[in-house]
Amino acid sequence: MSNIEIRNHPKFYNVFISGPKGKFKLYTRNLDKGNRIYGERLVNSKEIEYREWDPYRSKLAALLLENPITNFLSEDLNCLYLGASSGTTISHLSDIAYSGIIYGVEFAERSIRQLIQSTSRRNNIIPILEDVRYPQNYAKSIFSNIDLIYQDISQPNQAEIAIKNCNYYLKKDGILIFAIKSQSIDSIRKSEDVYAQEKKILEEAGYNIIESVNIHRYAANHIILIVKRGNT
């Protein structure tokens, strides 16, 4: 385990950095000390253990490195994570929102088994084996107001799925972090046209796009939208 100088991120709560400006490495404080989720590097600084957060494995890390204006992280964040997979990004959210709850919805049985195994000692993660296209099916598993919905899925109707879940769960003035995978929507059309289509669907449903962040240098053909739910 490496020893390295770690400091607070200048903007995002409970996120940490090392290195010079423009070449930051990201870290979160390890809630499950001594354990890794996806082979990430563990480092010690002032007797505290941190996990390095890989932006090539986590689109949320890529988003933070692109320095969005919106600050959406807090220790008591209640998050609905759509497409939780085997636990890479959701485990870092668990480190950050240690007093909140992260509901992780995943349809693939193999991935949900890995998620359960790797996060079993993280009491703020609730894995849910369900299909994100049908948000009403997991209502009995969600028992708190949702401040943030994070969506990272490979479906052709990504905007519609986000809207369904936001309409069902996201509180008024809540935030949607929406990773758009253009190749999953249409592999022939230009990515920019796909992004414009998804933005239009959200806006026509009454959602306000606050920021559009290009993360192509970490994940090809991806952007992330930061979206706010209005009072409707």
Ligand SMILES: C[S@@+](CC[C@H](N)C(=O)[O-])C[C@H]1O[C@@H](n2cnc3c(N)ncnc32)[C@H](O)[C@@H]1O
Contents of the next structure:
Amino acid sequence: MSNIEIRNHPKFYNVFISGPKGKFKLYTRNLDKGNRIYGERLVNSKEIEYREWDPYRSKLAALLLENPITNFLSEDLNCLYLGASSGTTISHLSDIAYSGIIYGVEFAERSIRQLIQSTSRRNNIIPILEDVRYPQNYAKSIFSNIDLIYQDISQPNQAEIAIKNCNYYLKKDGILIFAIKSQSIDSIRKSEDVYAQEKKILEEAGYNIIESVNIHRYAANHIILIVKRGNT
Ligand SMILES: C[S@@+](CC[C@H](N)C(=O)[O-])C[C@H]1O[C@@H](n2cnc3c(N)ncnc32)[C@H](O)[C@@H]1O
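What's the form predicted in complex with the ligand like, now that we've got the form predicted on its own?
Now the complete complex, all chains and molecules, led by this one.
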């Protein structure tokens, strides 16, 4: 395990960096010491173990490297994570929001099995085997107010799914982080047109788009929207 100089991220709570400005690497403090989730590098600094956070594997890391204005991370965040897969990004959120709860919904049995195996020592992740198109089906598994919904799924009607889940679970001043993959929605139309269409669907449902962040540098044909509930 390497020993390197690690410092606090200048803005994001419980996120850490190393290296020079503009070229830094991201880390989170490992809640489950000695264990990796996706082969990420573990490093030690002043006797604390960190996990390197790869922006090519995690769109949330890519978003943070693009330096959004909105600050949405805290230690006690309650988060509904749609499309949890086998645990790459959700495990970093678990490191960050160590006293919150992260509900991870995933419908692929193989992925959720892997998620359960690799995160069983993390008390703040609740894996839910369900289809995110039907938010009412997992209501019994969710027992906190949701501050943040993170959605990263490859489905043609991504905006409708986000809206359904936000209407059902997101608290009034809560935030939606919405990764849009244009290719999953329409592989022929120009990405920009697809993004505009998804934004329009959200706005017509009463949601305010605070930021639209292009993460093409790390994930082709993806943007991330940071969205707030209106007064609906
Ligand atoms: C791009 S991957 C997510 C990667 C993950 N966010 C990460 O960074 O670790 C998309 C995931 O969404 C899941 N998914 C797609 N449609 C879904 C649905 N309707 N309900 C639940 N999960 C879904 C897929 O099975 C897949 O695991």
